[in-house]
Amino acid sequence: MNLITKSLAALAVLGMTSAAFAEPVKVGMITTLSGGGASLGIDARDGFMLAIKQSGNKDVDVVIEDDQRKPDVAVQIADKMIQSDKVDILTGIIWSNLAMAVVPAAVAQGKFYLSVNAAPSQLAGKGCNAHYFSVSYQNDNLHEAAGAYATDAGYKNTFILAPNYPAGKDSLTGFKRFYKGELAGEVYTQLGQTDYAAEIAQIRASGADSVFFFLPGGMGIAFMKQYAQSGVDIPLIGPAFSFDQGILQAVGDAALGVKNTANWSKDIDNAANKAFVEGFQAEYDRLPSIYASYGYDTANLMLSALAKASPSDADAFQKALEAADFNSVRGKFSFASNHHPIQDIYVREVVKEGDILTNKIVGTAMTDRSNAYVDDCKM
C-alpha cells in the first residue's frame, strides 16, 4: 500500500469521505505565489488542495490567484472574484495588511472568509464579523506562548523585534502580554527587509540575555543567516514562522537547538495529522510546513460545513462552521465566540532527522488558549 493509499484509507476511517453537496461551491483563494513570501502561500495552497483531493469531492471549484504580497492587487482580485467569478467563499491570504484590505469589504458583501493564516487583532475584536473565521490562530497567540516560554526558561532581559505591519505589532504585543522580564530593546523593522546588520549591532550592544524575533519567510532566512555569521551568541526564541520547514532548509545548522512556539507540529500524534503528513510528502515530495497544515485544516473545516449547509443559507452555514465538526491535524479544535481557535500551543526544538532540519515538540506552552480580544467582539 503506497502513502497516498494509506492516507486515503486513514481519512476514510476518520469519516472524511466524499459527500455530494446540495449545489456546487466556488472558492476564491487569494494568496502569495511570487516574491519573497511565495513559499508561505504555496504551502497554504498545497495543503488546502490536498484536502480537497483527498476528499474526492467534485463539487468544489477553487479559483487561485497570486496577490504578489500587494494590498492593492489583493483588493482587485477579491473584487473580481466576488463580482465576476461569483465565488461563495474566500480564503488564502497570508499577510495581515492584505487581510485588512480585503476581509472587511468581502464580509460586508455577505461572503464568508476562512483564514488560512492572517488573523489580525482588529478582526478578532471590534472588527469581528459573523462571516469571518480564522482557522489558524489569532495573530498574538504563538507570540504569547513565546513570552510564556521565555519567562519559564528564566530569561530576564529579552530583545524583541518584528516587521512594522499589523502582524508584527500583534506579535510583540502578544509576547509582552505573557513575558515577565525586562526588555533590552524593542525594534520594528521594514516589511520585506533583507539587511539586518543595524539590528544585530543593537542586539550585540543591548546586554540582552535572549532574543525574540518574528520574521516570516525570506525575512527570517536573511536574519538567521546574518545572525549566525555575526558571532553574536545570545539565545534565540521565535514563533514557528521564524523556524518553519522552508526557512530551516535555507538557514541550515545555525538553527539547530533553537526553541520556537507552534500550534502544529508534524509529530503531533493523531490519525488526521499522520494522514496529512504522509499524504503531503507523497503528493509534493517535501515535508509540510505549518502554513500547509493551516491550509489543510481550513479546507477540511469548509468541507465539513458544506456537508451540512450551503453558503447560500448563511445562518446555517455559519452554524456548521462554528461546530468545527472535522478532524483537525492539531487534535482538539474549537472556536471561541469571535471565531478564532481555542487550542494548545507547544514548544518545539529544531533538530536534524537524517539530512533534514525539522522541529520536534519538547513541551506545552499553553493549554486551551483562546485570545485576548473575545470580550471586544460583539457579534
Given for the second form:
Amino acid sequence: MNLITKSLAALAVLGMTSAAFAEPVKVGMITTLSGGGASLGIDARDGFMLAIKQSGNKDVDVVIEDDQRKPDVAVQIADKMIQSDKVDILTGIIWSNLAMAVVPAAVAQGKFYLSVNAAPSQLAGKGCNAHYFSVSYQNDNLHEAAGAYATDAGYKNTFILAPNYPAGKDSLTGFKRFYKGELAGEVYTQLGQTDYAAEIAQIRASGADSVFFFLPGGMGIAFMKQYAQSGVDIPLIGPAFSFDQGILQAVGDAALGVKNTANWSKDIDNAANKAFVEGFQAEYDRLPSIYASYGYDTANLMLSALAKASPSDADAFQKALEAADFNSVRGKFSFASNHHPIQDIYVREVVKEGDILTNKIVGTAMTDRSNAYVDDCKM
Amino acid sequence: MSAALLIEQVLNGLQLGVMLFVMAAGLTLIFGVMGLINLAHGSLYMVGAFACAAVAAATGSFWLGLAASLAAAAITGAIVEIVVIRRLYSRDHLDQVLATFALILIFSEGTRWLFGSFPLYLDVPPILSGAVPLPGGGAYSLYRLAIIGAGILVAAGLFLLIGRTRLGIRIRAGEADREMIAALGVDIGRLYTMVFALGAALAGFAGALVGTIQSVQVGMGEPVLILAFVVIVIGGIGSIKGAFIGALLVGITDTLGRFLLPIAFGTVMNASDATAVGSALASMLIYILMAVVLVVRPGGLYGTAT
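Next up, the form predicted together with the partner chain, please; the one we just looked at was the form predicted alone.
What follows is the whole complex; the chain from before opens it.
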C-alpha cells in the first residue's frame, strides 16, 4: 500500500509538465520609452507587465530597454539581449521601421518574436517566419476597416494622409483596399512631423468630403489641434491609433464625435477585458490604451504557451503559440496561417465620460478579418 | 492649384520661418557672443512649453502661461549658465557638445519625472481661436497669424536691442573681442548670463507658442533644434539678420517643397509614386539648400567667411 502511494506520488510528479519546473524564461522587451512615441511604448510595457503580475508567474524574467524610436538603437539592444542577456523571446517594438530592422535577424537566430504592435506587410507575406507572431493585427487591418467604414458611410471623395514609413504605407494601402470612392488627395508626411499646416491647406483646397488620417502618438495630437484651428470642417476618420486614449486628453474636445476603427475598446464585454481594464486602472491610475491591450494580450498568449512548452523546444512552443489558448481581451482571437490574428474590427466614436474623453463602440466594420498576405506566406 | 491655396502655403512658410527665427536667434547669439555650441537649446524650448501648459492648466489663463514660459525658461537658462555652461567657455567644442548633450538627457528625464510621459493639454486661447477669411476665398488660422505677428515683433525688438541699446553694444563688442571688453571693465560673466537667459527666454517663448498647436511632450525640442542649427548655418553664425533671413528661407522652402514637389512629380509619374518620391525629396530640401549656400558662401549668408 505504502509502495503504491509512493509510486503514485512519483508518477504524479513526473506527470507535471516540464514547464512547471522549467528554468526561468527570459523575455527581452525593446520598446519606445522616451521621446515623442514614448506614451505608446509605456502603455504596451505596462499592459504586458500587468498580465505577468496578475498571473503570479515568477518564472518569467523580463528585461526592458528603450529604443528611442531609432532603428539603430533597437538593433543594438536586440543584439545585446540575444548575445549577452540570452533571452528566449523578444517583444515590445511599436514602430514598423524598427520591427523591420530587428525582427528578421532575431528570428533567423532562432528567437521567438511576439509583436505587441508593429506588423508590417513585409513580415506577413513573403518575409513571414515560423517564429514571428503578431498579436496585435496586421498593419493594414484597422485601415482596411476604416476604408470599409468610409464606403458604408457613403463618403465618395476622401483625402488620405499617413507618415512616410512602412506602417504608413501599409495604412494607405489597407484603406484603399476596401474603399470604393475616389481619392481627393494622397499625402505622405515625415515620421515625427509636428506641423501639418501645409497638409491642412491641401485638404482645404481639395474639395474632399472626408479625411482619413493615420498619425499615431504626438503626431495625431498636433494634427487634430491644428485641424480644429484651421476652420476646415470636413469629417475625420481614422484608425484607433489616431484617437487613442493617450492622445485624446491632449487633443481636447476637438476630437468629440470622431469615428475610428479598432480591434479593441475598453467597453468590449467579456471577463478578460473587465479584469484588464479594472486591473490597469488600479495598478497605474489611468485608462488603458489600445497599446496596453496589445501588451496584455501578448503576455497572456506567451504565458499560455509557456504553460504547455518551453521555448527551448521550439516546435512545441510554436504549436502552443499557434493554438492561441488564452482569453483575449478582444473576445474572439485565433491565428491565421501566417501568424497574424483573425478578429473582429469595430467602429468606435469619441465620447466624453464625465471629464474624460474616451472611445465607445458604435458598430462593427469587419467580422473575422484575417489579412491580405496569407497566401504569400510560405512557412 | 488656386491662389488661395498658394497664399495659405506662403503664410504657413512664414509662420514656420518666424518661429524658427525666435529659436535660432538665441542659439546664434549664444554662439556668436560666447563661442558656445548649446545643444540644450531645444530643452529650453521644452521647458517653456511645459511651463505654459502647467500654468495654463492651473490658472485657466493662457496668457499667464505664456508669461510663465518666458520666466521659467529665462530662469532655467540663467541657472544652467551659472552652474554648468560657465565652465565650458574655455574648453573646446567637443566638450561643450558632450556637456550640453548631457543636459538634454537630464532635462528630458527630469521633465518626464515631473510631468510623466503623456503629452500635456494646452489649447489656443478663445480670443485667438478659429479662422479668419483670406483674400481669394481661403481661410487661415487666427492663431497662426498671431504667431507670425509675435515673431516679427520679437525680430524688431531684437534688432533694436542689438543696434540701439547699451546692452546691444556690449553684446556686439563681446562678439568682436571678449578679452578687450573685459579689460575695459565690463562684467563679462554677468553679460554672458544675461545673453544666455535672453536666448533661453526666446526658446521658451517659441516652445509655448508652438506647443499650443502641436503637442507638449518630452523630446519636442530636438527636431526644432536641428532646424534651428540649419538656420544659423545658412544665415551665418552669430548674425541676427542672417538668422532672420535664414529662418524665412528654411520655413518657406520646407513648406512649399512639401506642397509643390509631389505635384511636380505628379506630372511625370503616377500619383502614388509621385507622393512617395516628392515627400522623400521634400524632407531633404532644406539640407540641399544649406549645402548650396555653404558652397556659394562658406560662412553663411551674413557670416564672416573664415
